[in-house]
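Let's start with one chain on its own, the form predicted on its own, as structure tokens.
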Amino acid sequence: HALYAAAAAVLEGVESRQGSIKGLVYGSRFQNVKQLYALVCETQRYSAVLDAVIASAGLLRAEKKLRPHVAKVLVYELLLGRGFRGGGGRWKPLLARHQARLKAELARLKVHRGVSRNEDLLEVGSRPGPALQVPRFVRVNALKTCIDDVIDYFKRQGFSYEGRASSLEDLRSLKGKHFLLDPLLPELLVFPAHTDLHEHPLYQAGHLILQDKASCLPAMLLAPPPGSHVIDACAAPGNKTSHLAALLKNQGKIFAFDLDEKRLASMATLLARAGVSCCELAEKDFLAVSPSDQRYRQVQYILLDPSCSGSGMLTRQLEEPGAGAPSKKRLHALAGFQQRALCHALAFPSLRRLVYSTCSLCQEENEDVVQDALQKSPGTFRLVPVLPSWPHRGLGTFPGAEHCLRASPETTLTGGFFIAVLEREEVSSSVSQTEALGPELTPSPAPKRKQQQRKLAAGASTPPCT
């Protein structure tokens, strides 16, 4: 009941131009913002279809107290969504009275337009393309459980585990209740696209993190060892922060900064659910954090994932179907901030390794920002070559740009992403080339047998992710 009311309020706010879907969702008091965001985006995407069905069925004429935006959310859930499996409160019996008529009108609309699938009712710009067909990636939270136990749990629920994937084609062909272990990240499970796990007990208990594979790469490539001091410069909503904490095994310190009070509050809830205890949150502009402050004198690792255009985000395609590239003016402003943030991060005196990442596809926010930072600190930091077999590399705009990583639905079956790993030049040669190239050269073992599972469950340490 609360979910549908919140979704209707967001839709009404968007229609009256009170803000964007994302802003209104994060500004709501609904606890599960991801679930709310997904419902609003899907309802918005099918808005014209829902309006036609509701009008043809005469729903609002029959139920005069039912508000239009609530009706739209409810009819989406009944006809195209979960079918009120998650509840529905007092609205469920109300919709049940009109269920047959609504379904008949949806079927009639398909016949009229000569289509057989719901998705074919969408306008061309709103249909799910490759970006919306990427698999569902699920990171197992090593602070609360281990990969073997999670696999067993899903198998007991009727899922079929297919082992470690060997290619992108394995991921692309996933269907039904089959799932795989990602070929690169040893704590990442892969399910078919659109698998909804928001109501799953392991997710709600913080044992699982629903996180795109590309978004898991920054923490994995930063690879801070347990006991390290780390800065997460622009931290909310917190998935990467929780990943860093898992890599640290909650040993050490994460200083996490973000300016948005509401996003930071949501992040605090996420981190608490994930069992993170080594993180210090601060509602603060990272650019206002002094590198000479004694609290950060031991910081050797920084993850910088600054505000960006979001042009690679899968959810942006849901929220803004057919949206074009960001304007040059906006890109110029974003790139200016990103350049300042990266140069500021490189000024921390004990810094050894930094990962710069964005969920943008634009060169101005990616290669150009990295090139600018390297030119302003010549001989101090270098780009580290990572994951040599990763198929999508940085644009060749300057020497060494091929060491950067890019990701996209078409080439890596992930969201659009950019990642650069920078390392201080005088870092001693004890940092091996194998470590610099990344974990693909030192693959973790596949999930172990029952006896080893019981040892892990009893408190033995989980195999490191890198």
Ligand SMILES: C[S@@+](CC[C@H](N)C(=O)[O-])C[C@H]1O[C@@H](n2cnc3c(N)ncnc32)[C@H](O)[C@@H]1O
The other form holds:
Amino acid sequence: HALYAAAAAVLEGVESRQGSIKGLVYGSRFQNVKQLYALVCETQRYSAVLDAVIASAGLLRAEKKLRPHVAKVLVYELLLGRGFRGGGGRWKPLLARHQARLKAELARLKVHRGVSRNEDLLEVGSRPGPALQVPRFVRVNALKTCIDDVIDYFKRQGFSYEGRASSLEDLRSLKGKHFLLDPLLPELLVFPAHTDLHEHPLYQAGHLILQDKASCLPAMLLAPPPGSHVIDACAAPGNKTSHLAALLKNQGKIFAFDLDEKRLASMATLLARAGVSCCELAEKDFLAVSPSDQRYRQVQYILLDPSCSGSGMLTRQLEEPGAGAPSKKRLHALAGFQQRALCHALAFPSLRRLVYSTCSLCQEENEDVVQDALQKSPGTFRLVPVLPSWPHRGLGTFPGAEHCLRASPETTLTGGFFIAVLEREEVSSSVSQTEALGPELTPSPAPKRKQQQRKLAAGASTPPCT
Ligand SMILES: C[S@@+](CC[C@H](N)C(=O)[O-])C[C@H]1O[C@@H](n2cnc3c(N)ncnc32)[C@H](O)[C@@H]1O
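Switching from the form predicted on its own: structure of the form predicted in complex with the ligand?
Starting with the chain above, the whole complex follows.
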């Protein structure tokens, strides 16, 4: 027990640059210096592997009192070391509860990386794969706070703010307690990949939304102005809905639909925490929502983020080997629904702009769905060329497909994603609002410090918008 506590303390000290392993081991009060040194070195050697296993097993979320460095040492000992062999004290039963899941996650990782021995994980593990390098993106919720206050808060917590990033390279090289402002999205902060903010008071109070950058693009590109009426067709669990509400400044209306009762329940909690008050949430099949219903006569904006194979999701890429290739049958069923949903959405009479998005990498769920919808309503809608300098574009399967955006850990340091922006033809004759998002890399001034610190509205209550 004392050995594990000492090893965790040394690891923590090394990470926060208090000294070298040797120095910290000799400086500790642990008597068996050799044993402690060996355990720390081995744990550190497998650090990336242990991080991946602990994260995918959800250990720290399940055991809130377990400190990350202690967890790392214990999981090393359990899975890769000598086992607890009669030691382990009070941690032994705790780890025993998670043993099966942890072992399964280690096995998955090996299959995923195509290796059979723990040792073989090292080479790959010490060079983390692209999915492991995706930074932690944090959207600042403008309904509850502002970017300057959040930056100040993190600075007071010992984080170091590096200003606005100018390239993906800046994001890739983030380390330790440094953070940046995203080069493209004005309310998106970027932290190193390992940063876990699920317990952070600002997150708990709804001031921060932990949302991948690619998943922030759909609402940003739909860009509904305050006061407008918006449909979020497949809305739960609601991260994009809360982003839309922030863009609307809670003025106007969001009609949010979803079929799944449980997901809707967590969405109601999420929206309440985020201070969203302009949203009507309904447990409803979007395909059964009538475009001629008078309630939706003012709807000019639709976000369609339908169920998909999820083949671009980072957790899938990390955990589920082969998840990138859903079966033909499943793809066919999903694409059928996606096509119906997109055509249905385009039938809303006042619709001006629609964003279609998926977290899938499959052409069948992405370019093919968009092409099908455009072919079925020729001359009515067109694809808008957005974010011209976004490096990863739609597959060139039909003319104009390059206007779509794709995203991936390798090309954009995000999860895998697809986005298409469609606009009604007559709207396009005037200057399109989304095309105006073209010079996205022209930096606006990065936030400066504010004189006054606004108080955190932790626990501020807004009624759920069900
Ligand atoms: C990819 S998720 C949406 C994620 C959500 N936009 C967000 O950002 O949090 C797809 C959602 O579509 C819902 N869904 C599937 N079929 C539907 C339908 N026919 N009508 C409404 N929602 C549907 C699923 O229950 C699921 O919650």
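Quick caveat: nothing in here was measured; it's all calculated off a predicted structure. Numbering follows the first chain given and starts at 1. For the two forms, the rigid core is made up of the largest set of C-alpha atoms that agree within 1.5 Å on superposition.
Visitor: So with the core overlaid, does the Cα of S56 end up 2 Å or more away between these two forms?
Guide: After core superposition, the displacement of the S56 C-alpha between these two forms reaches the 2 Å mark, so yes.
Visitor: Taking the rigid core as the superposition reference, indicate whether the CA of A288 shifts 2 angstroms or more between these two forms.
Guide: It does not, since the A288 C-alpha is displaced less than 2 Å between these two forms after the core fit.
Visitor: Just checking, between these two forms and with the core aligned, does Q44 shift 2 Å or more at the CA?
Guide: Yes, its C-alpha moves 2 Å or more.
Visitor: Relative to the superposed core, what is the Cα shift for V75 between these two forms, in Å?
Guide: Displacement of the C-alpha, rigid core superposed: 5.9 Å.
Visitor: By how many angstrom is the CA atom of V33 displaced between these two forms after fitting on the core?
Guide: Shift of V33 at C-alpha, rigid core superposed: 41.2 Å.
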